[in-house]
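So this first bit is one chain, no partners, the form predicted alone, shown in structure tokens.
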Amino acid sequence: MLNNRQLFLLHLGQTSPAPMMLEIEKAEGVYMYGPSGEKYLDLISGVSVSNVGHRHPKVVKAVKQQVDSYLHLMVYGEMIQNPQVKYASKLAGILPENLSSIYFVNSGSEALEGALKLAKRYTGRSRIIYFTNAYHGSTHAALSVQGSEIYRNAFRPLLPDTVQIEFNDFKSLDTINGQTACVIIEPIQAEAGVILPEEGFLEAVRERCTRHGALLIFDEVQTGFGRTGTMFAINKYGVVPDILILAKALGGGMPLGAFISSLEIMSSLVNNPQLGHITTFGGHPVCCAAGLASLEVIIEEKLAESCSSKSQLFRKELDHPLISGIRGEGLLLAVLVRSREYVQYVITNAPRYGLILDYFLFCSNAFRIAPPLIISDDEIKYGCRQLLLLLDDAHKNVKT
């Protein structure tokens, strides 16, 4: 008979030649554990979902509730569903006044396109502008808008009509002109190692949107709900854009994304044609109520606001001869070493550690810090301890 392991390399679809091959069996807060006992800290959070942390019990406890009440009735917008109502009505009572109508979708990928199509049916335009380096999902609207070749290649033709310029350049943004539909930008660049923006740049996008009436659409996919110090960036940097994409946390670690805007753009996808985009899952009860228990909680707790403390107690415990540099905002953290073979060893050997660290898909010579916002001070000092003794290992054994 098939062990597990045998069971998910033959019958489940595989992203890499090398996946983690970790089985848990359970997680709670920032610990995942395995079957036979094994025990790790969560540094990455699925990625930037799991903002609270696992099985948070105000999360189950909303997730419970709604399941008792009823799952899915019908396809998205055609009744009205209190989760959906009781969010969207939150996420609005927190956002710019203008981010007002939110379209919930099932994740960020889907939230992009429909963000994409929005710009196109209301400007009437279409020419995207996107960034290198960017990272928007990978479906075939965001490979698109994916600024880096390496994996768009194998899937040409794609979008046409997408013209890429360099972040953080201000003389490439006279490519916005009268033909530009929408400009998409994470206000920090997660995949290509937390790339933040020079000062003034987001400014100077908004000022040439603005002026040349193409819309501003913010993928804050990986930087919402408290991840880099305040609830979004947005709030952050002072910049309103005319779309925002939400996704990952947005569920409280259900799946769940929303592309966001005014009433009067989001009315145009209404007519010309009727169901200008159409989602059966979107929006899922209880992915909803999971998000809204999920924020509410972020909310309460101010784990936007301790971002900072936790950020700056990374920085200070992780000092090591491999260590070049650590850069990012609050608890989206690059941490710099001296090449990509230390870089897939430290990840490789995380485990063994009792750590689970990540790649960046843009930056080689970097691993991702993302954990949980609910993560302490005692715990941020024991997966530092543990990270260091890591590096000892690979500075003995890598070879570069």
Ligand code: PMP
Second form
Amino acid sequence: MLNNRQLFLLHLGQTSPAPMMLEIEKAEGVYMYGPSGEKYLDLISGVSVSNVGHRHPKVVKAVKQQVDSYLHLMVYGEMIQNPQVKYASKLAGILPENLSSIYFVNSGSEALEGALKLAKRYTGRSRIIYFTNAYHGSTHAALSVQGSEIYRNAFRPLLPDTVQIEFNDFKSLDTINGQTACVIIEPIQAEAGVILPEEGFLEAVRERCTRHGALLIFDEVQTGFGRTGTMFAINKYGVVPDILILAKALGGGMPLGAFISSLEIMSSLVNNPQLGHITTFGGHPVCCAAGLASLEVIIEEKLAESCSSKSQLFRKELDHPLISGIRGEGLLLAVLVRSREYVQYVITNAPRYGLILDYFLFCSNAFRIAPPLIISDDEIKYGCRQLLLLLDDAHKNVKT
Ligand code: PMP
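Structure of the form predicted together with this ligand (previous: the form predicted alone):
Let's see the whole complex now, leading with the same chain.
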């Protein structure tokens, strides 16, 4: 008889050469629990998903209520499904006026696909501009605008007419011109190791797009729903895109993505051809019910507002000779250490210290701290104490 670890490796398609291999039986709030009662403080939220924590009672209630009414009914966009209508209306109510038409899909990559198609269709142009170290997903289109050659090269040919420019380089914005369909940007680059935009950079991108009739797409898949201290980075920087993509925390722990634009732009997918974008499961009613409940919790509990003091507490507590800096905003933090060997040691040994930590895709000398936004000050202090012990351990045992 094979055990669960063996079955996991044998029967679940793997792409990580070193998966975490933690078996989890239950998750509640900021904690996950293993089969023998192991308790782990979740410091990554399943990569910026569980902003309201695991199994928030209001999310669980909304899911149960929806399950009692209906599951899937029909492909997206045909029937009037109350959870979709309620959630889309709520989102439109908190977003800038032009972001009022919400197309629900299943994931971030799919939202990216929809957004690029929409920009090409609306502008009649094909050129897509993206940034160094950008991450927008793992499908072919998302790979085509990924800022890492290592991942892209292995899967060529990709989408034609994509141009990479330098994040935070004002001069490179000259590349945006009358042939540009769209510019896709993470307002704060997450997988690059939480790189903030320089003062005025997003405004400059916006200005250049407007001048040349190119659409500006913000990827707020990680920055959305309070994580960086405001509901969206749009609110933080006061720059409004033409298309917004959301996923991860959008579904409150359920799979959901969305590309969002004005009614005028979105309507270009209705004709020539009709049904310019189709999805079977996009906007699944259970996911929309969960997402709406989660958003209501974020608003009611003022979770975005709480991020700044929690972020400061992490920065204050994490004082250790191995840490060379902490970069980020709110509860999207990159802890920089001296070398990748330390990062690897810290992440792989974190469970022994009751912590769950993770890597960034494109930043080898930092690990991620992005806990559920509901994390309390005491939980932050506990997590930091454990992390300091783990860093001491790394200091002793890593040979560099
Ligand atoms: N955009 C960003 C900024 C992301 O971080 C991710 C996922 N890490 C995606 C898009 C893709 O989302 P998904 O994995 O749901 O396809």
